[in-house]
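Just one chain is shown here, as structure tokens, and it is the form predicted on its own.
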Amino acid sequence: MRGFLRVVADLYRSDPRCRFAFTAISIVIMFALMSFVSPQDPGSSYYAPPNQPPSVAHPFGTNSRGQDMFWFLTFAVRNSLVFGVITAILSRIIAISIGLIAGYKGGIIDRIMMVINDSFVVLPVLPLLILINFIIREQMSILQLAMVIAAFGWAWDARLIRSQVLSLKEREFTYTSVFSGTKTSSILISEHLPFVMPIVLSTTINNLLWAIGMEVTLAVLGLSNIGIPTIGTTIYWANQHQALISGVWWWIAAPVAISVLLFVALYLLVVGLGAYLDPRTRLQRMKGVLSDERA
């Protein structure tokens, strides 16, 4: 935990992209946490005057259903974040399992796993998700949608992990563990997993970005459970009520602005983290620190 906090502090201090990303993500998370103290239920309607522009009483305005957009969006952002985190965790579990086992075992096990992996790589994900969600969208909860999308979001990352493990299993510490009688599971978890965690961390953020974007896409098309408040379903209902034509621009502007802020922050965090994990960049940073100390 201390090592993780040290990395976060180093990223925040040394990289302006990560500094902006951490600040923006913290704001979005605090906004989502406000849903727990919301005076309004997201399922309620017409408790406020409809179609009111942003004001002191209603910072994000109200929609045509008489809902305060500020408090409604706290639930929508919270559900979208929970969905993205669940999807990222589930897909990481699959990617780590496939990557570690295929890379370490090799041979026929590796070939079989990579055939399955490559099959998921070439699948047309969006059309398949549209078909699945079109069939069962009315019964699909946040968890079920996360499980469906996670099933398609692990293949590229599993290959990255496998390539790292192929190198790790040829190193001396792996041979030492094998000759000492260490179980395969212990080697993978204790010896190899720590080395692939930088890849896992970077791809987790990237997968979180992809998952939330996919949810927004499906919801805007009306292919998810539109009764659950999310960023995507908020935009869907705004389109259904022709918010832009009616002049209720804030109904769309608020969720779009939050989603853009979140996407930009996650993207910058991935870019900054990639630069931080690059050995060449780290070496240049260390040289700069040494030069400053000598000066």
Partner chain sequence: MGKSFLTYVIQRIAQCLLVVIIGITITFLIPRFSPTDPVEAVVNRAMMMGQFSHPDAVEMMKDALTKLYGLDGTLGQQYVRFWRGLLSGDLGPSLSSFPKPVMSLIRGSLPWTGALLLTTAIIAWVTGNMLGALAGYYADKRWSHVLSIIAMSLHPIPYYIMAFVLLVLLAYVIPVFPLGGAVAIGLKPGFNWIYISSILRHAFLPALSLVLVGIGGWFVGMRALVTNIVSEDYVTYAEYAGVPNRTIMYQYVMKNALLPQITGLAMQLGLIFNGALITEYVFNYPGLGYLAYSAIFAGDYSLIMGVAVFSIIGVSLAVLLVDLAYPLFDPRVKHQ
The other form holds:
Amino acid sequence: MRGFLRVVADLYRSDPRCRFAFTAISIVIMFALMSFVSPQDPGSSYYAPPNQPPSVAHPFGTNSRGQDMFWFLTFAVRNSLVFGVITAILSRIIAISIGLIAGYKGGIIDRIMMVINDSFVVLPVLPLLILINFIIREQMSILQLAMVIAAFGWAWDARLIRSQVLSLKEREFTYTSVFSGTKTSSILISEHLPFVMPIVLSTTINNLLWAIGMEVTLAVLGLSNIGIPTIGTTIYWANQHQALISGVWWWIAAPVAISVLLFVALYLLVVGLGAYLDPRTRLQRMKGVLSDERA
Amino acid sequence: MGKSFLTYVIQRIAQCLLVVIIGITITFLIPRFSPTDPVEAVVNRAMMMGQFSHPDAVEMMKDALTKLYGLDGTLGQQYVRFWRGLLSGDLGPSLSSFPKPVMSLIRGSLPWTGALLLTTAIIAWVTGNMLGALAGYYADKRWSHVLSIIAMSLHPIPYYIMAFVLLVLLAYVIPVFPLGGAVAIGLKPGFNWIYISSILRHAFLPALSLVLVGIGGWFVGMRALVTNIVSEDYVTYAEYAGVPNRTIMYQYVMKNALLPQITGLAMQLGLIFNGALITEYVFNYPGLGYLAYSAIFAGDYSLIMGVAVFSIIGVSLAVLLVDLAYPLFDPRVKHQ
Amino acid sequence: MSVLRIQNLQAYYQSTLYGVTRNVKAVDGVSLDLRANEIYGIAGESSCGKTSLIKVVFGAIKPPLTIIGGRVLYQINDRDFDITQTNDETLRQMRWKQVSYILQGSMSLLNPVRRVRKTFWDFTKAHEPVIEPEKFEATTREHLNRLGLPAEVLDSYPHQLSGGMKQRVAIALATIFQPKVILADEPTTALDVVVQRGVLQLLRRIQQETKNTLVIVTHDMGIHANIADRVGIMYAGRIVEEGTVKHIFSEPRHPYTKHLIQSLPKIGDKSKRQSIPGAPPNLADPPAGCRFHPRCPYAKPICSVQTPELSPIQDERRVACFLLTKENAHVS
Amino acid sequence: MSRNQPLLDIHNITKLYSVGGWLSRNKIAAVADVSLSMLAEEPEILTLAGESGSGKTTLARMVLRLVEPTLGRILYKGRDITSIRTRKEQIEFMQDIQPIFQNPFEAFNPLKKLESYLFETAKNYDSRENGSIEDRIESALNLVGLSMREIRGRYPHELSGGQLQRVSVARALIASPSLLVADEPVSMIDASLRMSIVNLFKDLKDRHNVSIIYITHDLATAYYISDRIAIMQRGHIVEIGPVKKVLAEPFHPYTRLLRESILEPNSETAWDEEITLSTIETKEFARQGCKFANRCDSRLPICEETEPPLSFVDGREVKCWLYGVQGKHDTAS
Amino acid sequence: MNWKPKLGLLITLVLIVSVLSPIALASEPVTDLDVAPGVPRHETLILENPEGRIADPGRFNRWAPGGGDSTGLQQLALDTLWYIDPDAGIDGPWNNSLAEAPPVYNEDYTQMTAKLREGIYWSDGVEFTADDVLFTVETLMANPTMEFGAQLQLNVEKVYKTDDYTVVFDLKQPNSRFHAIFTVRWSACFIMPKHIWETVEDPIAFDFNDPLVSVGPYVIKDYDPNGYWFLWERREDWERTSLGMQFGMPQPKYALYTAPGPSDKRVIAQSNHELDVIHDASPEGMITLLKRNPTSIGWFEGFPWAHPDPTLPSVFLNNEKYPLNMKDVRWALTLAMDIVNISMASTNGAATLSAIHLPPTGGYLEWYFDPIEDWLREYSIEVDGELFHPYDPTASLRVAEVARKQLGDQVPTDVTEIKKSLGYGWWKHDPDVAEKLLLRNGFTRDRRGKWLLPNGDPWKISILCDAQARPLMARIATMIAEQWTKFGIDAQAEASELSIIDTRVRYGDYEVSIGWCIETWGGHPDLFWFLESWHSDYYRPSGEPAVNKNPMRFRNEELDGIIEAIKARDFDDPECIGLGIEYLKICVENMPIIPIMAYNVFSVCDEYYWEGFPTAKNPYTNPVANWANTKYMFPMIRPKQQK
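To test you: the structure above is the form predicted on its own. What is the structure of the form predicted in complex with the partner chain?
Complete assembly follows, chain above in first position.
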């Protein structure tokens, strides 16, 4: 934990991108956390005068359903974040396991895994998601939706990880571990995983974005659980009330602005963190000797 | 010599076939668990007439429809029947537009989706990579940062919103583009300027929305790739030798960074439906995405399957071709 | 006649990484005088600053590498200039035509997706913008021929060439304009003995034919012994000894040089050899005084306090050691 | 030769690789029909030398079971190592044969503490002597001239190459192996530190009865430490015998070339005659007859067509028509 | 070498060109004066086809699945014997279309005779005669998968003509409402041209496309092969159709049915005058249009603008599911609803409320709402020994009051007008009474105030609704869920797809759902049309598909008697209204479903190119574009001179 905080502090101090990223992400997370102290239940409506533009009383305005967008969005952002993060984590677990195992084991295991993997790559995901949604949408919780979406969101990333592991397993330190009698599982986890971390990180962000995008897409088509406030259902309700053309632009602009802010911040964070975690720069940092000075 | 290449090609094709078979099987199975039932859908529609229909009449209708649609028999039998049909190039009749063959429905929509999405995918790919490469190569410049922020900001905007904002701006506030459709009403297809310009004009907004959202991903990826390649020895060496920056940028940096992006482009085709569906929905574009969407709502298994089969085969084929052609782009690649 | 004079050059890597500022004193007070028509070897172990020295000499100074002080003076074609003060365009014009550089790591010097001919074309075109393709082809082939390389390499991609061939192509690339000064950084590392010999013999032949100055930087003492005319021994960012190749190998004077030469095994001699105890210092935090003193068996108190100057002790011979410099001889 | 069971017994092994690009592909033998054996009761250092692509690393990797041979058998203490299946057998095998790698900076994961490798090794291999894990690590470190004090909490980059290579050896020694396979263990070590490692290997053999397969292209250190040397060229062992004989008076033209190419750190012996370099490696692999023929000054007509046998001459074996008698067969055990 | 600016220039140039070139293309005006080449805008009426894109646009076989219905096909090209207008109609709601006179039944309703108009011709010049009707009936009876096929098979013993203009149906059993099959409300069994179909081998597979022979006043001119638009042209011999013959020339020379896409786009399209008739906008879209486009009009001149369809969105309660099988529970749920908020949330208050089980539209206010009003006021339920009057006659006034806060003067103040447009009254929002009703049935509240079922389980309700095709339902459901949650029930709106909802509801696989099972002719007081299937003969328990309109699984002996009594009477028998009122009382008593409001359709017409659209002031027909009845709009509208 202390190590983690040090990393954060290092990044914050030294990298303006990360400084912005940390600030923005903290703001978004704080915002999401404010849902716990929200004076308004996201399920209630018409407690405020509808269609009020942003003002001091309603920083993000109110929507046509008489809801304060600020407080409503705290829930929406929280749920979307939770959903995105769960999806990203679940699909990362699949992608990492498949990528590591297929890459390391090679041979027939690799072939089988990659055929399955490629089959998932070529599937038309959205129509299938819509269908699956049909099958199990009823009262589908955020967790279940995350599981379904995660099941389709790992294949391409598993391939990336696998190709990295293919070269990692030929590295000498892998052999050192093998000859230290280390079990395959711990070689994968403690030796190779740190090296694929930068790529895992950047795919995580992409996956997060993809997942939240999927949720928005499903919601826009009227296919998600409209009872749960998310960025997607916010846009769904805004569409139902024709917010875009009836001048209630803040209804759409607020969630979009928050997600843009969040993702720009996440990208910047990944760039900074990737550089930080990249074994090459990590070495430079730790050693203080520049790599081009080694014969 | 050529023989080993042939073996490789055969292996690769076999793998591609396997992928297609698994993909199609998954797509075959999922709708079978769907609560939408094409027979029920027709019955529901008949009920919509408001008329009283005697329960026996409904039962009669249901039995007849089930047979007609080929939905009788076990899952296994249906699966066998499906493959038998597919192999003879017949995807069966659409259930929601019975008895229109699925093939002919797809034939009408495929060219539109194909043309729009291929063009935009390529434009987005080229522009995104181009700008990404520039931004990566001149990573210290101010404009590079500005460009990066813009590209990154475009990326998370939902397709729907992007499309709609463009629509409101350029078809309503400043009405320079049509609201939707693929070509003006009543124009007869032909190789003439009026028809072609009408297609271009109608495709512009959908294309722009797809390109704008698509650029971001390529931009970010390319930028990262270029940042890595710039520190490669051969780039440094060429810089030392005084090779002009432009040559270095294109021939030493971009060319090399594009290689992984080529595979990405092929894979990207798989994501076509996300963009296509929404785009077609917003712009009334007559493509496959919307066809699939309405098929799902109608419980039209055979149409869903048809679109999915085309998509799966299309993407697998694209990936296969890129794989086989990859050595043309990258002389280092050996097929193993 | 000297072509290149390095005067008290100091070049540090100044970096601030995640809040930690470091000064890696890679080149710390180096003075050298290189003459026309000679092969000058710079010997040193990893991280002793030899690559940085060469980079500075070539004018490849990019952050974090920073010039702290000193000058690098070229005298080519009666033109004098200090590379640390030159603008980019002059630098660009000078490079390859007058000074060229063979980088360490030959395996990755060539663009993997570009045919060798194209690379030759790029490099030529960069300095002769109006050259015609036919003329280019002819001169390039002639150049390769002169170096004993088959012209077919032009049609190859780098990965189709063996390591030795790649290195020879790199050398050919560096010498298309017959520069006055060639800087070669570890040109044969990672090559096999047989190939290594071939590459070195190529370099030597080029030097003999064009009578230019070849600077070879390598940790391999065998290479210096075999092709250099003069050798400078570098340790921890400084030159500690300089002399003709013969002197250096037959009577090394600096304790470091002595140990180095003595520790090298020879075929036909199975007698026990010892390494120098300890390890080279970290240049981010080098020891005070003589940087070798912590490992030096002859170290005296002054060695840890004062820095010995590189002083001539006889003709063509300079050493930086208090044991040998006259004015400090009495301190023992 | 003792008829006792050999420590390592390599029987006619061959490893084929496919090379080539899109439209052309060839199989080349990285290791071709190599036989070799090392005795159990008499520890020795056997050098495998040759240029890159000679197959020395592939051979070593086959011994380590990192690469599977295409043809032939490798017996370790009488057991065919390809028959190893279970993790238990694997552990038993690895306890006996341990590798030392070329680049000490590569041999350890830069993101992990060094001691973790030592603990991992000690934990996974049963002690052949008594003692706690800590003790076994400490004594292994002592053998290489280090102590836990210097290692604890350190990351690879915090040590010099020489120190790291010692840790690498110490790690291998924790398993108390009978055979070390060291692939270019000093080529990445600074000259001023190199001899300490070389001396360490010598010590291990002399004082701790560890046999070592030492792979190098540096004939000088090979001469310095090894007992026997095998010169490899394009997959074949072209000359093998006691190091003093082979290097002092090389027979095979390739060994001679190798010997002559060495850059002695002595300006007096600088060479001046020029040598011919091979341009296209795969051609050399693919050629019939002696693989060295196109570079050989003393080639005979037969060299172009027929591969020479390994002949026993003057205390060594040479694979060259200059010494071989036609029809005489492979004399390797 | 100054290449850097050059490269930048190049890229800028490429970008500018790629952006400008289509704009240059766009110099061709967008609001073309012509809808299509040779089709002037001012001669064209553009209507929305709410079905969206038609997957198989070339299929005009209205009798078998596939193709579209509301593409103009059923409005402009097809015709059948009779039409009943949901509103007042041009000359009364009943219109003899292909028939010359209303149906004639024999004494015991086992025979129906239809007299056909003479002088009607198919668009290819062939005369329409009894043979076409006979052929249609026989073809459908032979093909039970075709619409009405099975139904005709069950009803018709024999069909024959007595002359070329008289068709006689001999029925298998008495049926006083048999003519409904040939009477358009939204649609009905249309007549096929025999001379085209008789050569067809498989009538199901037949596309009816070459040629599409019309018996209506328009013929197809062109259609989008991708199904987004259909262009119709007026027949030269329009006077040889029933519409032209009766009401004169349909004014638009062309009619274009288009699918304009998502609801926002309909608003944009009408603002650009590219869409004359919007089928159904959202309430917000309606308000926006009225603000942006001065020529847009709704059904009512002011608030609530929308046309109330004769369908009654209600809260379906599955009467078989515990605890909804208890009358008190159903009443408690009703009293836990606040209709003002529901109206506001679903339609911004622009809803026409109904407390009783009939839609408050067309002639129904007069036939049923006025007569029962007093009874409703008096109606009481006994709670804890006291009489509670649940009816709130001021509900619509309260809605108007709230709406006025937002929309100002547009909301009417006149009570009569409010009653006509916003409905009469509704049930009181009285959670206390609702609580008592529950308590007396053994319900309890937990510590957090959440209701527990008498068996101690927490009470959970999920309200099935369509969020995709009918967002109105989702808006209602979400609001009700919110109110029930406040009341202490763990309620949630459960969005699903129409086809799934329909199937689940039909099979009884639900507890609560929003939908309609009560719909009427609008222009005719007969209730038998939807009520027939409420008879306990057709009762099907959950698990089996419900018969037509009884998805709530309600049965009541008294009601059976009423249904039988209606069945025994003639379609036009005025006594039926009295029986209908008895039906209403039974429903109020039992509350099998909770009525909410008329399905208010925000059909918006643009009086830019055309005027004289049907409105509440001039209610000659229904402006809701997908109704077959909208054909009556065509002779009534007039071109408007453009400045």
